[in-house]
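First, one chain by itself: the form predicted on its own, in structure tokens.
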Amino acid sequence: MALVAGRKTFAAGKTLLLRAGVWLGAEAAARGGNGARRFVSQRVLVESDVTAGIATIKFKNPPVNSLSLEFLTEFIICLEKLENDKTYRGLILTSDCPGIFSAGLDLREMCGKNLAHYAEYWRAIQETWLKLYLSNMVLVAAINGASPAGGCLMALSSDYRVLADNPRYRIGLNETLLGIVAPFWFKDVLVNTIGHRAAEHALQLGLLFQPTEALQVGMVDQVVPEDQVQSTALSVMTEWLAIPDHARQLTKSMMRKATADNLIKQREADIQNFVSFVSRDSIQKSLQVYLEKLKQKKH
């Protein structure tokens, strides 16, 4: 019952958000030179070149970028309007927080909650990834700050990753280092981008690294200068776009669409194993320890 519970919340907070206005469509949109539109909500901001067809969804989640119940919502709608609008064929995913892309899964969420709440975050998160994972858009992860867990999930998601070149900017799923594990879509996608045995290794250690490491190990394809993160993406998105959609599409769908049936012919078992695990009594003492630490960090 907690699940279908979780799955109801889930559409109806998307319909609400909808009637208040979470997209500002273009009525709303402020528009600039060149066919520049912009659109804001309260966690995601989207800039978007109608010329160009080039949408940007900058995540502004401050202070962290946590992916929260409602930033994953909000950014979902987003991704969907952007996904119908025929004119939008490239998304460059990057954070509006200076130093953070996104610090991944809201803890909070995961603690102190009843188990309907935990099944509709967990969907929320699902629901997330597979929109980015099987997007028929080109996305480039323009990655301007540290990128752990969940975090590195969005990046791993992309067609190709920019990351800035300043050894604070880790990426990698560090999952174990919290005492929890990196679900098996989540090992998916890293064994496909880095490979078996190094994914292994990364998942074990709960290893997250620097500029030239994730270069080295192939979790980004390109580092750069910190105030060339933006103009690089742009630039790949142009190679990228050359390409016809048609072909590219079916490619990558050819590419993914094994891995992501993977999770959605278990998404329910999925939803169940995390409801399980995270409201177990020493899960709950774990995440309330550790949200203590983080409190007390901030004073």
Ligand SMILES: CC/C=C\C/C=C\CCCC/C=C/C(=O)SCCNC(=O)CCNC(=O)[C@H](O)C(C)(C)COP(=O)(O)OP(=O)(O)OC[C@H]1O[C@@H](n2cnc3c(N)ncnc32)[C@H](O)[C@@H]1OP(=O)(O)O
Second form
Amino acid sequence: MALVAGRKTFAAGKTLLLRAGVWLGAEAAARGGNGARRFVSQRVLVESDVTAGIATIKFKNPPVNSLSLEFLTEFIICLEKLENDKTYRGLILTSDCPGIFSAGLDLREMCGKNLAHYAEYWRAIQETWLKLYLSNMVLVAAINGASPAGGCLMALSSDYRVLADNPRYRIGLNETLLGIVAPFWFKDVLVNTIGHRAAEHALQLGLLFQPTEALQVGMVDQVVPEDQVQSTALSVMTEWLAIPDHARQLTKSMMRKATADNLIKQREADIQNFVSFVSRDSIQKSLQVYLEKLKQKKH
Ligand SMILES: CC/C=C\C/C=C\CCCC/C=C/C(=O)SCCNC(=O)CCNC(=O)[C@H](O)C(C)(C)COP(=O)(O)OP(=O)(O)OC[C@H]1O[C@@H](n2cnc3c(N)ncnc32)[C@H](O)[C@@H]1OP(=O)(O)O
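Given the form predicted on its own, corresponding form predicted in complex with the ligand:
Below: every chain and molecule of the assembly, starting with the one above.
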């Protein structure tokens, strides 16, 4: 097992400091006789079935799988490893935290930090999305918990979404409820999924949909009993993997390239927009009030 702290090179020649200790000794991980492998990093658990060519990433950043910079760093590394290893043709995204798929962006990364931190954080968010959205693998989201905002974006970036039938597991882009604005590429992905009118309605009101509503609006493809989420994701995956890779990948790229290029061509401007927006006093105040409300909810 090798614990490393190094640098990860991202697009545009920028680097993201790998702060976390990440286990890169994946290949040395437990390898069962049945072709099952298990990679371990602190916040991202990767299980894989080599024979089937399917990997499962389980988010493991308790309590709510918020997309902290450390989580994103580990996640991007795991995604890259899987993408570059031609063994894997399919990837299931799910959560190891009971009842929560992902609470979205980590609000603590967006509050009370300096401008360089906001820029670094936003670059990591962009990178995560581009890697997910343009993955050559089939991505199936097995959504086993609440999935607001950035959590919803991760699910929307998959090729197919299976949601557990539990009214507490709401999904949607709720940014306006926090007094912030979903960036244009979040909006584009939502429009591509549920259409312009439904997206406009959902985005302006910051709607979080219960499973039956999410199915109705087309935000998810299937709603199943909670104990069938993983098995359903697996059988969907098998169906998708029956399609020849080259044909499916070219089709996926044809459908998604324009949306991704829209961000790629203005990545730096998008970072600057985020930094100047999030560092405004009024936005800092909104985020702090929202975080405080979340904390007080318990008491
Ligand atoms: C012009 C425009 C230009 C540029 C763009 C500008 C702006 C940027 C937009 C960025 C887009 C943003 C996307 C996002 O993802 S923002 C995050 C949105 N997320 C949420 O609203 C979810 C908030 N959380 C919840 O609703 C609940 O926590 C949840 C997930 C339903 C779970 O509920 P529960 O199990 O009851 O757990 P608690 O609420 O008690 O939470 C436990 C613990 O976690 C803390 N926490 C929750 N969510 C977050 C989070 N997103 N970030 C950080 N911390 C979070 C919560 O405060 C509790 O902490 P404690 O210390 O009290 O234990």
